[in-house]
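The chain below stands alone and is given in structure tokens; this is the form predicted on its own.
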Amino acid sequence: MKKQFVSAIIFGVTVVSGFVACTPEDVQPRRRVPVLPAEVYDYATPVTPTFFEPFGDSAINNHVATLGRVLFYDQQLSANNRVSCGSCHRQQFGFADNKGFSPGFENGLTGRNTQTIVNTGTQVGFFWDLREEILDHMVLQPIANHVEMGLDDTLLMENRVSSIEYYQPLFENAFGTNEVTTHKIGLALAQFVKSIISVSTKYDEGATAMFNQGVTGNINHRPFPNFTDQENFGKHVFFLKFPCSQCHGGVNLDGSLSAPKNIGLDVDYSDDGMPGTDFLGRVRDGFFKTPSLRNVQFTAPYMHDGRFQTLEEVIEFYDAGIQPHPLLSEELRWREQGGLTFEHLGPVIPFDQVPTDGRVLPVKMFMTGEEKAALVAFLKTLTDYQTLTDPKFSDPFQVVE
């Protein structure tokens, strides 16, 4: 039997709410308290049937995810009680942010754009530089980060959470004891983050229909019955005519099935991205994780530095703006230089005109206006309005005067 919550938790601690630095004499302290339903939300069951496993090989515990939801939105996990995980990963923006760089607990800006965190159960690495593979560990790093949340003393974090009255029943329900540890905080945050899934897009509806009809082979190479003609054309452009899906692959349309990529944003990157060397032993420069395209309509601005504001700008870049970086990913090189692009992309380069001095020729897509518009239409079929509005993913805190 599920344990019950009171319909509203009315105790909390006094915090200063907001993002603007204030002095004690010009702000009245307010309390933020979580208000939770009497019966825990069902995090473990997708809202609609799906053709893939959105939680990966994990099982979601509703009470652990509920605790994680409160921790995710609790500003008391920052050094000065001003920001939370949810301050940067905002539900209405697909759990990304609408800023190029997000402000931290002292208004310092993050070094990279905030990525969406939907369907983390399908992913094999996290952060733009893929420095973390374990979700339980990933969720704790922003809390300790000196710019983001600044609470780098784990004992202080444990003591702070232990002293907050509303956490006692939440930890008891989640773990059978109200003892607070960093490990449990990481587990709970990871459970909530992993529960934030996207399975209700128009694309998912079409893919599920194809599977239910017993369609064999690559369903993305066939028209979806619920798509408009333009959306199906855009899907054809994405999966067959241009190499978009070579990087944005899999059910999450991200880089989980491929290595980090250098997409030629710059010839010389100010942010080196993922450290180390590539499979040829060359020092990486400008290698980044390929982000998910789910809810991409709402996750602008785009790229690790938020340089593009619209989907149209991104498509224009891939069409004709790729830079000749010497480590440019094979998917974006001319095939005469070892590229993996499809044969019909652009003219064949005469052998005697292929550079022999190491210079790279970035591919040009030569997209038509119709193809660009269709691509945008297809990308909008990846919007999941359920994820953007589902109350179980929302901020449970209310301000009490």
Given for the second form:
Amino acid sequence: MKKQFVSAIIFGVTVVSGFVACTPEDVQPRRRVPVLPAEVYDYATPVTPTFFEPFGDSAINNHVATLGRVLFYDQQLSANNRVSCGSCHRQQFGFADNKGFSPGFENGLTGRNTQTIVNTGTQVGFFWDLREEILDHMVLQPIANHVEMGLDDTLLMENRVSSIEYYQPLFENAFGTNEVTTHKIGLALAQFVKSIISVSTKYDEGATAMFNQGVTGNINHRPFPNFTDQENFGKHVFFLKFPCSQCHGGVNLDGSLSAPKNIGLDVDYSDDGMPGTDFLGRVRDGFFKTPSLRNVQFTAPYMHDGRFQTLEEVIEFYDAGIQPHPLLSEELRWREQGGLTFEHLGPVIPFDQVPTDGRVLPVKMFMTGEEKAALVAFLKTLTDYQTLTDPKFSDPFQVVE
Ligand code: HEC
Ligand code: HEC
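Can I get the form predicted together with heme C as well, since the one above is the form predicted on its own?
And the full complex, kicking off with our chain again.
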């Protein structure tokens, strides 16, 4: 019954704003209102093929996530009513942006490249520098962030949301009362964001097929039945020949299983990344979150500063462009015999060229053209067309004349 109530109220808003727009002297910007399905979308049923661990305690409520979807796409949550989470985290681009830096509420640019936000429930830290651990807290940060959305007064935000008619039934359905609090806004945004799940890539299908066939051991080291020869070759070089999967690991091919890394983009980073010291007590510099490679085909440009436009450029960088930063991650250095070496990855640098004077020597991978093309083909098996087009994750707002 509540669902019908929501639709009725939203319909009511539509009529009222239509009426307002008829007045010639009306100088209000055009109204946008959310148009929601009569029956709430299902965000709660876990979509977890065998391949996935359950998403911990992230139980999702359909009405809370629906409220979160509206908040996510609502430009009225920004200081100038022009920017929403969805203006930067765009569904068709894997919830990243196609710009190096994204314009915020006053056309100021974000200091970093917009991150993709899929499978956040499985992530251990957020932002490029991992400064926030808890999703419910972090989703409020962009609203307050001056570049992004600029609404830094929580009371102001609560009042603004309370004053918008279409929120009353949405809060009522989600929480049993239409009282608006910052905590509830954060929770609803977090639930919607957590519900943005990607489990339907060609890679997932291959992994599931392997499980169903009862294949044991590391399935990533075996060819997938649904892959082309080139995709399987790319998977092989990603997981076995080059060190990619030592950082891009787990179900999201991200850094959930590893610490933030310096990959030697520069010798002198203009953005220091994660502050503090590393496990050896060295002051960190250039340490960034290892991003998920899900939907990477559509999340260009790449890296924390969006410096690379194409996957080919990224691969050229890993092949021969890694810089000798003093804190370059071990996985990307040539190491001396006896230490943890790339033995299983094949000889990438002749042993007689290993420096003995403590210099940092970035690994050179000597990739062949065939390997580079296969890596790109493999990375494209991580595209999830379901997530990129699912209406339940789409912008519900429509402009009312
Ligand atoms: C103006 C563009 C912009 C807007 C608006 C914006 N974001 Fe972001 N988002 C970013 C950028 C840039 C980063 C990376 C920031 C950093 O690392 O310092 C980011 C990071 C994130 C992350 C972390 C992802 C990860 O893997 O660590 C989440 C989650 C997120 N945003 C959710 C939201 C939500 C929810 C909203 C709306 C309340 C929102 N964003 C609004 C640009 C934006
Ligand atoms: C030492 C850990 C490590 C290794 C090894 C590694 N990566 Fe990365 N990768 C990262 C980190 C960290 C970033 C983000 C760096 C930044 O922005 O400063 C990244 C970024 C990327 C990106 C850009 C993603 C985006 O959304 O911006 C791609 C694509 C990528 N890596 C692919 C690969 C491939 C292919 C390999 C193997 C040839 C590889 N990586 C090896 C840690 C690693």
